[in-house]
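Given next, in structure tokens, is a single chain: the form predicted on its own.
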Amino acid sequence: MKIGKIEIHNPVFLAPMEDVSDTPFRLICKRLGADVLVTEFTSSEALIRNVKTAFHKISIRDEERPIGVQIFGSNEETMANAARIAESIRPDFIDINCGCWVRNLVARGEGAGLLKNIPKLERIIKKVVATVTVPVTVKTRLGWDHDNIVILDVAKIVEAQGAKALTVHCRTRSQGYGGNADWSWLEKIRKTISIPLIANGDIKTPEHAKILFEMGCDGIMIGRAAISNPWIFQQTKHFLSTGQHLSEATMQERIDLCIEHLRLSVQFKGKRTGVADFRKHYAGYLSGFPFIARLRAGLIALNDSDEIIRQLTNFKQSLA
């Protein structure tokens, strides 16, 4: 797959994720196996507007690269000036999100909201791809509900309009991440256009992922699974290469990630902040642990990442 100077054979993708996929994430999938990263997606508007988060949204790291960032908006002059603003600090590709199925969002026209007016679509696109350099690309869905499936009209106006890749949400907006993705229309997509395509929706295994490439995929968007399981990146990779498994890491081995990942969150954010936002990964890395409920709300409960650490650290002895 090549999308500008990245050229990757059967890349896996770490998904933008609200609120997940900040730095100190991005970094834990990278060391373990994640080809390409794409930041949480960042508002239009806030960029324009100089909003200082939505700066820190998109500040990248070299050790991050290949990395894309991601932006939404439903105004294609102010998508234009964001995606000037992005390009200022060398992403590798900048991406567009049509795809957002969050209600605000859709509400005011953004994300999969743009489904519901494709010719706004289509000048968002347009615009983009004519004001900056790096490879521009679109992230969407498959339409808006299941009797407005629009995706190959999609697909064909991204290629026709300048865009290097498409990554599709394999469900409509109307199912959220509810039911199952669609990978039939893959197939469908992939005789349409003849820039690099790109599956999101579903992929929980590594055996998934096999199954896509095989349907003619040129990369592969994992998002939700990788919260609970950052190790799948490798274990895809390694699947793939060899069509062995990898063992599942160990409980110990959870913590220590668990642990680290902290630490990162706290170097990048601060204390307070940096333990504040990692809370929501407690669930993820202590899955299955057992009688596991009251030690993740002490965790929880706790505002000093040393003291969090210590309790980490003794849970992992114990388990020995």
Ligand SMILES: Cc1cc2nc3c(=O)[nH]c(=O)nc-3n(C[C@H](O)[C@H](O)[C@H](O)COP(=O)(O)O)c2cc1C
Second form
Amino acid sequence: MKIGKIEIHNPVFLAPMEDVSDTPFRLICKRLGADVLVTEFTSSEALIRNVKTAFHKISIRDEERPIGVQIFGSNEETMANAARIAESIRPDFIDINCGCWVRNLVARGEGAGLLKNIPKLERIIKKVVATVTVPVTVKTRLGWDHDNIVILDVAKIVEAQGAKALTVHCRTRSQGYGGNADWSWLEKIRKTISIPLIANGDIKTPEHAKILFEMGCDGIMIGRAAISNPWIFQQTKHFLSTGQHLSEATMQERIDLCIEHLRLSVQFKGKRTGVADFRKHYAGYLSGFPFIARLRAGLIALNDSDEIIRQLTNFKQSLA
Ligand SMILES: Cc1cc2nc3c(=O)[nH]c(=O)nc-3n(C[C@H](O)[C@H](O)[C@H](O)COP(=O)(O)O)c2cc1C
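Let's see the other form, the form predicted in complex with this ligand, since the form predicted on its own is already up.
The complete assembly is shown below, putting the previous chain first.
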């Protein structure tokens, strides 16, 4: 698969996930085999208004490459100006979000709201592509709802307007994250466009990845499955190249990675925010452990990272 200077065979992407795919999580996934990273989405309005948190969201480090910055919005001028700002931090590509289902965002015509105004989506892609020199990609859903599946038209527009790849979360907007992703659309999309097609939605095992590559997808993108199992990237790549399964991470390895991730969170965000933002990750790292609810509740109540690490280390020793 080729997007600009990125050339990787059967790449496995980490999905953009708001409040999850931040720098610490991206670094963890990169180390565990993710080939391509994408930042969580950032508002084009916030970027052009110079909002500090928006700049935090698009900040990237060289060791994360190749990495794309994702932006959202519904105004072509604003999107183009935000893309120019995003380009100044030298991402490997800029991704346009056309899939976020959140109510207040789609009400403003942003994210999946653009699936209700395809001419506007077309103008946004055209304008952003004309404004920046880095490759532009698009991430979208199948359509607004089951009766309005527009992905084949959207795919043609994305390609015609000069985008260099298309990611499809194989659900409609009205599904949110419910029901099952319908991968059967991918074969039809594959026949419709010649730019790289990246499959997304419910990829939870290396076997899922194999099925999607065999269907002709050029890349696959993993989101939620990486939250409780960041090892999924190396497990998938190992399976794709050897046909063999790597063993699952042990409980000790899960705790070690949890501690490492917490340290990165504190390093990048400071003690207070680093610990607070990390709370959502305990459930993932500790899932599958017996009698874990009490430990998790205790960790969530703590603000001191040294104490959290001490408790996690004690727990690990108790397992041994
Ligand atoms: C917590 C969370 C935040 C998300 N934030 C974004 C986002 O910022 N941009 C985006 O394009 N998709 C976002 N998504 C959607 C994911 O990128 C992905 O399309 C979706 O989770 C389906 O893939 P999965 O089944 O592998 O999780 C988010 C999903 C989750 C669960």
